[in-house]
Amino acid sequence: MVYHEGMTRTVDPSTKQMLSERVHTRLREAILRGEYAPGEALKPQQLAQQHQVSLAVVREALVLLVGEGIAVRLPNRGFAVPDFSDRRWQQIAEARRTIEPVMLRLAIERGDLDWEARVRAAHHRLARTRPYAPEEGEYYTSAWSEAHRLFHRTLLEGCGNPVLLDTFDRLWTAGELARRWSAQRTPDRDGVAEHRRLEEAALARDADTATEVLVQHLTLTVAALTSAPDQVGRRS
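Going by the form predicted alone, give the structure for the sequence I pasted, one chain, nothing else.
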């Protein structure tokens, strides 16, 4: 049964939260898999019927997605998937280019042998993880996404500053959709070589080269959203 606003049925708050989290997870996965096009509307009524929940549950899930940067709230127009041209991608990239090179320099200065070992292990995992799988849609796999996140975070963990790491975590989550679009729009980009150069420079304690590689890496990701064609073809 589909519940609509205005119905008298009372839903326990804990049940509503559980339902919202479930819808949030399913919508998040669907958007990240490319099942919704950039700029596509996320219609609460339609989603409530699809997931067999109330409008209140759907709206709560959509608000969570907005907080993660996976959806946007448009004035007087409801919710939608962000578009390629959303200025927020450029703002996130600017913030990362400002903060992460500082963190990387601190990590290179402060990181110990255990940090070096973790960086090597994280890079090995990333290099050995398959980036694409037909069953996971047109964008890269969740396994590769997590390996990618762990590599970048492990590089920066040597800075030893939890406040900076919390900032990294928030920015990473907010930029996940842009990263997936960028990777799909630039299939010839040699990300493997970029990550290898980043690992090598960091472990060689060459802060100047490492930060230069990192800034270029971050710049190329967001540049793909404005330099590539407006429409992205489906992966075969």
Contents of the next structure:
Protein chains: 2
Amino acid sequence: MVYHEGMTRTVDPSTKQMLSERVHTRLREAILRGEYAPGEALKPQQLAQQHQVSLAVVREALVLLVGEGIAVRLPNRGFAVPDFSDRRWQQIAEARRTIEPVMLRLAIERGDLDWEARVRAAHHRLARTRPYAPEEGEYYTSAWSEAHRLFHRTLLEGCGNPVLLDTFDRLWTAGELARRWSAQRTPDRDGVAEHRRLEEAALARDADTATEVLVQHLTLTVAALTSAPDQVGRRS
Amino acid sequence: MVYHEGMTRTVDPSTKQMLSERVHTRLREAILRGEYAPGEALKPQQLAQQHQVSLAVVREALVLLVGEGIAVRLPNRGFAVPDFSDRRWQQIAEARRTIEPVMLRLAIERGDLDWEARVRAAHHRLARTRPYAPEEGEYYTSAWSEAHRLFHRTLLEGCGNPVLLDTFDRLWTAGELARRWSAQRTPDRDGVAEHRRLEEAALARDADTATEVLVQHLTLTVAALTSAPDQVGRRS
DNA sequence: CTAACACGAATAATCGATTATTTTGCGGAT
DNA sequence: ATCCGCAAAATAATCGATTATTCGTGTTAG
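Alternative state: the form predicted in complex with another copy of the chain, after the form predicted alone:
Let's see the whole complex now, leading with the same chain.
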């Protein structure tokens, strides 16, 4: 009796992922990267050909994206990238202003030494990452965006509640998507100082100051982006 | 040339729904109704046969459920109902205690006359619906559960922020799922009085009292269900 | 007797093709 | 010239079947 050598015991870890997961991840990144216009249709056939997979796989990935709020679905009319309005972006920002300060209080109250260390690490990484790539110019670098997200998330991770952190993740993703298409580009604000003050207040367990800085941080961002073009354009 | 009579111009609104949506809804209700054990596998083949649809449809519905947190997926191992632990249930309850009071403050601050009217209507409906069906005994009636959800949601709808309300919906659903399998049954607490006090404080625009009552409402529920059997069993 | 292995059955994931719906383009009537 | 209605094409939704992976079972080497 022949024992075949090509046993499926040892599998290549790189190819060891579901097709739909891979397509989902790639699509997610593409949308978040802004490679699609707001409202643009996501056509299964085109995507299937583009990614060399079947319709079912693409469809699965798209449904997953809908669940995440990164795509929308119109019955019998296919999938599309959501076209978030400025209004939507303000709503997301308000939701963050509503939820994150309370989470931060919990985190400051409960965070342990490991949390403190991770906050310092995340802040260091953020502070040492250049926000803009001079050559690319367009927008934040992906490295900075990720460091930014991780700093805010790490800060809140002290609360120790995965349900709340999941809520944060959702809001952050929605915000990234909406921010990309909002009317204004991000102004040159001193985000660096704000982040440092946030870190210091949190590690000093000064909840009042920390939440105040956080609210201001979130308010300034959205205000500068949408409702106060005067500040940016300096009219008259 | 023959013009076929069965033109698709006039469509029956009842059958005018995507198959996957219908299966998704039915599955969702079945799971929330507790027809599956925690951790039980959701087998596509079985469900496809049961609902008289193809695998792809069931699969789509299941992916959608995963996105909602009502099902989990293990790569190459299929779908299953999540087995929420008591710990998870406490985390969800804490998340609600964290988020909902702030939302309620917003609602009380912003709610208009229409909101007031809807709050009264929702409370009336809740108060006049019998929580338990004597014959069924097992659990809350679905009518009461829905009225309960709608009362809490209507109360928060005054905030006018769909993003926050979406967050509420998620937490509520997760809570319903987790509560069903938590160790304790719901004790005979005077939820009726709590709801009335909540309504009154909200309509009186008394944010402090309202949030206090809400926090207590949420705390008592989870405490009675999980961490304080003493209160229920009255030991010694 | 234990434990690892091979084999077969069950189930998950994927695919290619079919059916149903919407969109598009054309022709005719007002 | 514009609008309405009917095909034809495009695209979405669904299906049945194929391939890949895991799980259960019996067998055999140690």
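Here the rigid core means the biggest group of C-alpha atoms that line up within 1.5 Å when the two forms are laid on top of each other. If you're wondering where the values come from, they're calculated on a predicted model, not measured in any experiment. Residue numbers count along the first chain shown, from 1.
Once you line up the core between these two forms, the Cα of A201 stays within less than 2 Å of where it was. If you fit the rigid core between these two forms, you'll see the Cα of T25 move by 2 angstroms or more.
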